[in-house]
Amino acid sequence: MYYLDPHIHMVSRVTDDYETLAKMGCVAVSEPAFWAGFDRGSVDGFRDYFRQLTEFETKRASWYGIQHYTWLCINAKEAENVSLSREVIAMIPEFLDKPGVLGIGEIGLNKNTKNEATIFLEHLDLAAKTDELILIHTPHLEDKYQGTRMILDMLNDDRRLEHHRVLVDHVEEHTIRAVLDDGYWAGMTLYPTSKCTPERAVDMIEMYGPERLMVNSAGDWGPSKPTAVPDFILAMRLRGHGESLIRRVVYENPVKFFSQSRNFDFTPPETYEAVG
């Protein structure tokens, strides 16, 4: 089955992972800007990172027939440095019209601090002014529920934002309902040690249905599995779910959400078959 991984950090994966993803049926990946494992010290460091996302990763993915898309921001972990964050936000428009840039993300909260909230709101302002899609990072573990509520309150307070153009990622059982009830898209991240297992994601599909839901691996430099979406596909099949429902979650839903971006120039895999 063809699928998209809507959230994966390929800059931190080896090239062999692209080959493995292609063999598993992945036709496209969406890569949000994120924390590199250490705090960057200058706006020029972010400019180089954005060039890597928009220039090199697109090329590296294409070697294996995978379409690569990206998002731009300064991650919440680095938002405590407000002055640097504002320099980065001011620089982002240089890249927004580059091919494959889907919008602003992954923005959100990490420890739910005042500075993180300030920079989150300034990212939202940029997205509203430039008419960009938004990809949200919700906090980990004990900070998740409070952080998700704070994020939803800030989103709901900005009347410029269209809820169907916002994806709130890393939802779990205690946050998914609030996200869906407010009209946003929700992403379930499949991690081996935290967030959500494939089986728990299947549980949530069974509870809430497939509307505005998708799954991702969020594969990065830490403990993660870039082939987590195929694990979810298998878990759905073992639970007895049909191929049309599975396809909707792993393929049709990401395509529907990303198609709202002017830079989502997606080539359906059916085209590959026709050419072949």
Contents of the next structure:
Amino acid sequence: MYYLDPHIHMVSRVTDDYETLAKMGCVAVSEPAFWAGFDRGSVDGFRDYFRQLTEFETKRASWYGIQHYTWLCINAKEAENVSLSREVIAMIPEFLDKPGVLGIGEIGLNKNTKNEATIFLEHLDLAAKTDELILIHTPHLEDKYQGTRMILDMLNDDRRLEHHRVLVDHVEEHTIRAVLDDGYWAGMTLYPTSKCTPERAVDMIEMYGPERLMVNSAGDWGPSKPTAVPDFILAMRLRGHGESLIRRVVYENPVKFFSQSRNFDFTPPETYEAVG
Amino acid sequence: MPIPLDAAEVLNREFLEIRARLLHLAASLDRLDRAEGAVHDDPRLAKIRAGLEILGGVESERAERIQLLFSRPYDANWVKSLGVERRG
Ligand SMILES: [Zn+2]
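Next up, the form predicted in complex with its partner chain in place of the form predicted alone?
Then the entire complex follows, led off by the chain already shown.
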């Protein structure tokens, strides 16, 4: 089955992973900007990272016929450095018209601090002024519930934002309802240690239905599995769900959400033409 | 949304897995008992006990309640208590 991975950090993966994803039916990936595992020292470090995301990763994905899209921001962890964050936010517009840039993300909270919230609000302001889509990271483990509620408070407070243009990622059993009830899109992240399993993701589809819901691998430099979306597809089949419901979640939903961005020039695989 | 499998099918499929996970939990708790030292006043143990009660109860939405049990509380006044200021 063709699918998209709406949240995966390919800069942390080897080229062989692109090949594996392509063989498993992945036709497009969307890659949010995130923490590199260390704090970057200057705005130029981020400028180089954004060039990697918008130039080289697009090329590397294309070697395997995968369409690559991306999101730009300074992540919640590095947002503790407020002055650097403001320099990065001021620099982001240099890249917003590059092909494949879908919006601002993954912004959010990590430890739910004052500085993180301050920089989150400033990213929301940038997204509102530039009319960009928003992709949101919610914290892990004991911080997730509190952080997700804080994020929803900030989103709901900003009357300029259209809820159907915001994707809140890493939802779990205790946060999914509030996100969907407020009209946002929600992403379930299948991750071996800190997040959700394919079986629990199927449970949430059964409980909440497929509307505005997606699944992703969040594959990154940690112990993660870039092929988690195919794992979900198999789990759905084993639980007796039909192909059209599965396709809705792993293909049609991400295409529908991303299509709200002017830079989503997606070519559906059904229309691929033989070359030569 | 209706779920395709009925209760008997779910139980057939998951019985051995649930049994294995119960054993995993039981062995972890035994290991804790056998280890030197005392952790009986560690708040994490109280959470584990409360979690086991949620599992043993008849009420549904156990996964959501376990998640909330292990979550920091949300304070609706957080903007004020953290002192977050909005620019512009
Ligand atoms: Zn991520």
